[in-house]
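Below, in structure tokens: the form predicted on its own, a single chain.
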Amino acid sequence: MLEPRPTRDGSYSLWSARFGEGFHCADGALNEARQVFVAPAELERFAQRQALTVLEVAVGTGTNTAALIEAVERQGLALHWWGLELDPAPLAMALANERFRAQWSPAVLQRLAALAGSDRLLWGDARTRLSELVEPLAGRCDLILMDAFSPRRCPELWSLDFLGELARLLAPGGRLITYSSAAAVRRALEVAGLQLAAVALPSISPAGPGRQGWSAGTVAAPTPLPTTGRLRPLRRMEREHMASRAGEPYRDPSGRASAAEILAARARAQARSGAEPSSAWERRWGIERRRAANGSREGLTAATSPGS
């Protein structure tokens, strides 16, 4: 079940009674897909009129994508766009709700109905689909937005095997961007390749207590991330936590595994492993154990839900 809820900027989001999740932050769901996923895209690296290259993975609610329309032509670039999503009734959802589509203009929303009615949005399971597109994106993507829900929830599509795979459709100068900061995802990028830098806490989601330190997001580059206004290198409290049995990724060598046979695979690998325990780490740098009632997709709670 798919219920309407609006987050604190107002904007339109759903939860799934399925993850026991919301779609999004909620601070705000267009502030979430302005800031963590296009902000970091920094789309000014680009020459005007250039064509990007664009994978999303999990489109959901059609959120991140109508930013990515809106900047792109604001920034005057033209869009090459492929999506993989499970479920079309987020998107259908959305794109009939009022809320929603008083957040974009005409042309924004002409534009994602168009790419929600084209063969470049590949509906299904994301791990059989992806398959597709390694053909005509190998090595060609000038951004890949990852925003399934969290590992704990969705693991599927987290996994080292999975990620990997998204890793070798990157351009030279390509961006994975995700919301998650989970060390077992990092890791997964790690492994998979990737250079690793953290989305800063932007403005509408302030550093409180416990979160210091933290980040909004992950961006993974086959080459090295520059420092900016946006992105920043992982801290030690950051790359101690990816060293902790935290980091252990999830592993889907099938394709084909459910989420409990990956849960419970991880768990194993977690019991066996030599790495410290994740709660040293917390006891270590002062880190409080929480769960935010928006389904883990906020900084420190992402990172430090059990068993992550």
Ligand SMILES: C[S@@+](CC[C@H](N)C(=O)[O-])C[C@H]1O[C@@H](n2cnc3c(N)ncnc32)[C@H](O)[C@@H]1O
Second form
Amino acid sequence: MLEPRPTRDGSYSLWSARFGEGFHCADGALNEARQVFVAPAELERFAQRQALTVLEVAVGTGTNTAALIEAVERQGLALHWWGLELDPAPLAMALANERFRAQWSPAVLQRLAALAGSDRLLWGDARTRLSELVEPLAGRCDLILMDAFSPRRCPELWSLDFLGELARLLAPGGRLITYSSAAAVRRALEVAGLQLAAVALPSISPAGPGRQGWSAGTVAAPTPLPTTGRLRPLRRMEREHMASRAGEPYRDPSGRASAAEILAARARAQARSGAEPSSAWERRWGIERRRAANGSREGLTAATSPGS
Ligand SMILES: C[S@@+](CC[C@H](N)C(=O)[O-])C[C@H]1O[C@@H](n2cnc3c(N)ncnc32)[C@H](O)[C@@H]1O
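So that was the form predicted on its own. Now I'd like the form predicted in complex with this ligand, please.
Full assembly next; the chain just shown is listed first.
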């Protein structure tokens, strides 16, 4: 069900046969963790020795966790961490793998292993376990790292309902950070009352071939986000994508629906919608429909449509 799959920067990753998707972008698990999840957190915003409250959704191999631990220690911050994950196997496989272990200092590995064995990591369906975190975390999270499989593969964790619950955990200056640029995800975050920015990667040339201005992810916050080297406002093209049928959110009011049920309900809502079809939006912006244009994880350097 899970196969090791090294990524282009040489770092450890896995492929899930069950979800039909890799755990990280093919360009590099480590690069992605550092550039897409940790850099947009802009940890320099926090005062030294401040305690950072973090929730990670979909901990997987712990690559994002380890990159966060590394950055938090470099910045002289304390870390109050919670994690949600369905399957203990990815983290166990990573911790037992030499390539993965070689990526980290002994101190980072030790901290990761300690978190893995602690009651701060809640195993099971994140939809049901999240309710246990409302009391300790409501209005307190400085960061939420949201790294579920893509919306088409794992719509359970991208619904208006689940993202709305995550939004309630954010502190006023907190940030939810995800690799996803999918229009439906962005619309749901906005419906949850959050302000949006795109993750900007300095390494991506905006003029490069096929680089149609896609970002490497999304940052959402209760208060307006600044434009920095790491964050930029959404472009008109992206706003119009959110307003098209591609922006129809996934819905799961019971918190128990299967992926197939959530996808079917969304397809029905899209068919009824008076919004512009996403194919028309693609034509207007001269965007080629790609085979993989389904909101799946984008490479750090390749730009694909973030999905319909
Ligand atoms: C893209 S991977 C996460 C990658 C991870 N952040 C890392 O650094 O390795 C998605 C993860 O979501 C988990 N997952 C899938 N459905 C879930 C659910 N309903 N609740 C909690 N976790 C889930 C999978 O087991 C998988 O580990």
